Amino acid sequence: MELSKRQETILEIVKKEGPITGEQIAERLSLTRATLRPDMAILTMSGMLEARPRVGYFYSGKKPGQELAKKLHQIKINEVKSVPVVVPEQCTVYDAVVTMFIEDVGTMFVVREGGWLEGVLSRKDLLKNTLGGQDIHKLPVGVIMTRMPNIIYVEPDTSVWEAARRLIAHEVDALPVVRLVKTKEGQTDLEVVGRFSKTNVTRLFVELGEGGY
């Protein structure tokens, strides 16, 4: 891993000075802490710095990503999962298009009563159709929306590592998540409890950077 000028500068500061706070090594490299957020996360979360509530940060002699590693198996989606955008099957897309400006999400999920998922329906499902000259007035998202089994999704005790893979792995946004439930007729339904997206990731490792985690 290779540091940067100012990552290095940090280092030392709080090599020499340490337990010394955000506040404290701004004020010695004249910056402001919100300049050296990404610095502090990017120390923090490769494992070299560690933080502590109301005590600061002070070096660690770790290798580079270990303590991060160890943290993202550890940490369970179920921690860091956000509240789900979710839609009927009977929608249509006009309507979808502006739940999904409203809540501001790429990802929202279809669902039948009761909250069991149906299908995934993604910004690039509505523009794709919404260009296509039919009447989205009229035309439900149930025919147009990702159904099982290429839906991709992740369980609330599932690692935020594994998660992550599999954003990257299958290129989406955002996935369910799900709670697995057995059925009278002995079949298995998906009950959407959660998502979890590049956001969740993004918010995650600011987290670990300041030591939230």
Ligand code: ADP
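This structure is a prediction, so every number in the text was calculated from the model and none was measured. So that the term is clear: the rigid core is the largest set of C-alpha atoms that superpose within 1.5 Å between two forms. Positions refer to the first chain, counted from 1. Compared with the form predicted together with adenosine-5'-diphosphate:
- Relative to the superposed rigid core, the position of the CA of Arg203 differs between these two forms by less than 2 Å.
- Residue displacement note: Glu191 has its CA displaced by under 2 Å between these two forms (rigid core superposed).
- Taking the rigid core as fixed, one finds a CA shift for Arg52 of 2 Å or more between these two forms.
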Contents of the next structure:
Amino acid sequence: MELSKRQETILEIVKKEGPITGEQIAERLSLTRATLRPDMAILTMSGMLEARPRVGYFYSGKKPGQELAKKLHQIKINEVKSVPVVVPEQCTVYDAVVTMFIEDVGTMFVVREGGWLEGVLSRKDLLKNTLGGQDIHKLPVGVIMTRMPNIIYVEPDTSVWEAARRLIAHEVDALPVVRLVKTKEGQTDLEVVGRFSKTNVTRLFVELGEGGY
Ligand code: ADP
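Taking the form predicted alone as the starting point, write out the structure of the form predicted together with adenosine-5'-diphosphate.
First the chain shown before, then all remaining chains and molecules of the complex.
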């Protein structure tokens, strides 16, 4: 965030003299309080200054980016996830393409009965095999999907920051949101409970820009 010269000066004054009232800051700058109001609003909303009633302004020592970082670590996947679109492993490539259009998603999850994660199907997995000259009315998605244990996933209480980091680090468009469940045999099964995609990140970005969250 770029600060104006006047905002920089206000920060300096509060750093040196805080706690200090709005009135006193205005006096130092030979301006009216009304003129300063928008600057004070920006400096407090960004978290750089803290305002205490009847005491005045304090310098918080926080850089504007730190506030945003804190928020991104606090917001959990559960609050922003979408509904998952799933198909069974025996589903044909043809039917998967139709489902992808109807459901208007770019990534689908392949599950076995009970909603347990088996694989991931992306747009290009389907495109590649549609162009491949095989009979897509017969070819099951189980043959072409990316399979467990190679799937990158998140859990409902993973932070949106960590989820976005995984999208970038693994160069994928979406992650299944899963609940880890221990089986009787002592293994871990992944129950699909949501979908987190680049669209969720973009939507959150817009909401943060609007002052939501
Ligand atoms: P696209 O194929 O449209 O470029 P992606 O970049 O998401 O979409 O997918 C690239 C490859 O990575 C595909 O083969 C897909 O099956 C696989 N993939 C997609 N999402 C995941 C995931 N969460 N974990 C592991 N592999 C994935």
